[in-house]
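Presented below, as structure tokens, is a lone chain in the form predicted alone.
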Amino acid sequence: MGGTIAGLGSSPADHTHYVAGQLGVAQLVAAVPALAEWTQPLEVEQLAQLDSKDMDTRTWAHLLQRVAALLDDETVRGIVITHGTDTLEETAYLLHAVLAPAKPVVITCAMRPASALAPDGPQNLLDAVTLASQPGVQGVLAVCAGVVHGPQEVQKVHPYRLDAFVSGDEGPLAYVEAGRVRQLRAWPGGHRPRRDLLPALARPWPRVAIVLSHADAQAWMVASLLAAGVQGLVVAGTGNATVHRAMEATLEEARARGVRLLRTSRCALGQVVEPSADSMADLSTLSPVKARIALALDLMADAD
């Protein structure tokens, strides 16, 4: 899909001003000697070539359609997706929510471009292929710096460090260590896929936005979204998903107009405890960016 793992900078010391998505996936695989000697057949396919900060729904729809087809192919044992780090957690959650794969779908990435003096992409790619080839592994997984994260928990929390991802209170699912997978928790699964939404995903998505509650939050923040025709709002509240009083009346107005509201916390760790029974919005334990995807999927399902 592109990303930093396929990026090139002006010099080996350039870790911040590089251009993402410059090398093809075949070049990435060829740069890892261990993959050239891999005993199981590897096939490579270029679906997109972009900086993941610019991810869009059209690219997501293409990825989902292709991954769904590969999952249905009995000759395919597992899938590895190279991806930029900025929106990796959103792509991981979307794949998980829609496809709920019984086979491994492993997303990997890099924090340094391929042109760096010591790039981290080759090891991450090798770890991802190792993970995807292990018997018993299933579901959407993200692997970076030897740590395996689940699609619902994974979050990017650092803009530069090689181990930029965490799994919150739940902790990682596994580690990839010297070519071996050490599992800590159960692989993701347990919910029904929503493949019936694949046609809707290829069309324009419902307008769903995230509004952040913070000190000195104002009603116009919600009012402007209403004027723009928003269909769903994720309210990223402070602390225990609380909302600034200046926004409450406008959010109630939004709900009265038929806008779907979903409330979550902007805190990176923990979950909302004992929410108010008269809350103006349904509660989500997901991060705001993943809650936005979940709400959009629900709106698509309602429309169909």
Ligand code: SIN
Given for the second form:
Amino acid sequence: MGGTIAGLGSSPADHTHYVAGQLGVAQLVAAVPALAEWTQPLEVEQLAQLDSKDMDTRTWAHLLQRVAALLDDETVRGIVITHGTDTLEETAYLLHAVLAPAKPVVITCAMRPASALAPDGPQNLLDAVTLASQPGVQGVLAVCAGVVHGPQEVQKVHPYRLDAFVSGDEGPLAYVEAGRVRQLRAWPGGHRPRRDLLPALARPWPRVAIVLSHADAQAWMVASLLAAGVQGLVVAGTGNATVHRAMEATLEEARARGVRLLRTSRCALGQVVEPSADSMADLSTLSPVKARIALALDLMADAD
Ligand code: SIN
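The structure above corresponds to the form predicted alone; please give the structure of the form predicted together with the named molecule next.
Now the complete complex, all chains and molecules, led by this one.
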């Protein structure tokens, strides 16, 4: 899909001004000697080549269709996706929510471009292939810096460190250490796939935005989204998903006009504890960016 793992900079010291998505996936695989000798056949496919900050629903739809087809191919044992770190958690959640795969779909990435003095991409890619080849592994997984994260929990929390991802209070699912997988928790899965939404996912998505509650938050923030025709609003609330009182009336108005509201917390760790009894909006335990995808999927299901 592109990303820093396929990025090139002007010199080995360039860690920040490089261009993401320059090398093809075949070149990434060829750069890892252990993959040249991999005992199972590896096939590579270039689906996209982008800086993941620019991810869009058309690219997501293409990825979903292709991964769905590969999952249905009984000769495919597992899938590895190279991806930028910036929106990796959103892609992971979307694949998990829609496909609920019984095979491993492992997303990996890098925090240093391929041209860096010590790029982290080759080891991450090897770890991802190791994980995807391991019998019994299933579901959408993210692997970075030897840590395996689940699609519901994974979050990028650091803009520079090699281990830029965490799994919050839940903790990682596993580690990949010297070519071995040490599992800590059950692999994700067990929910109903939503493949019936694939046609809707390929069309323009419902307009769902995130509005952040913060000190000095104001009604115009919600009003301007209403004027723009928003169909769903994720309210990233303070603490226990609480909302600034200055926004409450306009949010009520949005709800009365048929806008679906979903409340979540802007806190990076933990989950909402004893939410207030008000019925302004359903509550989500997902991060705001994942709750936005969940709400969009619900709106698509309602429209079908
Ligand atoms: C991207 O997300 O495509 C660029 C940043 C990265 O991969 O670390």
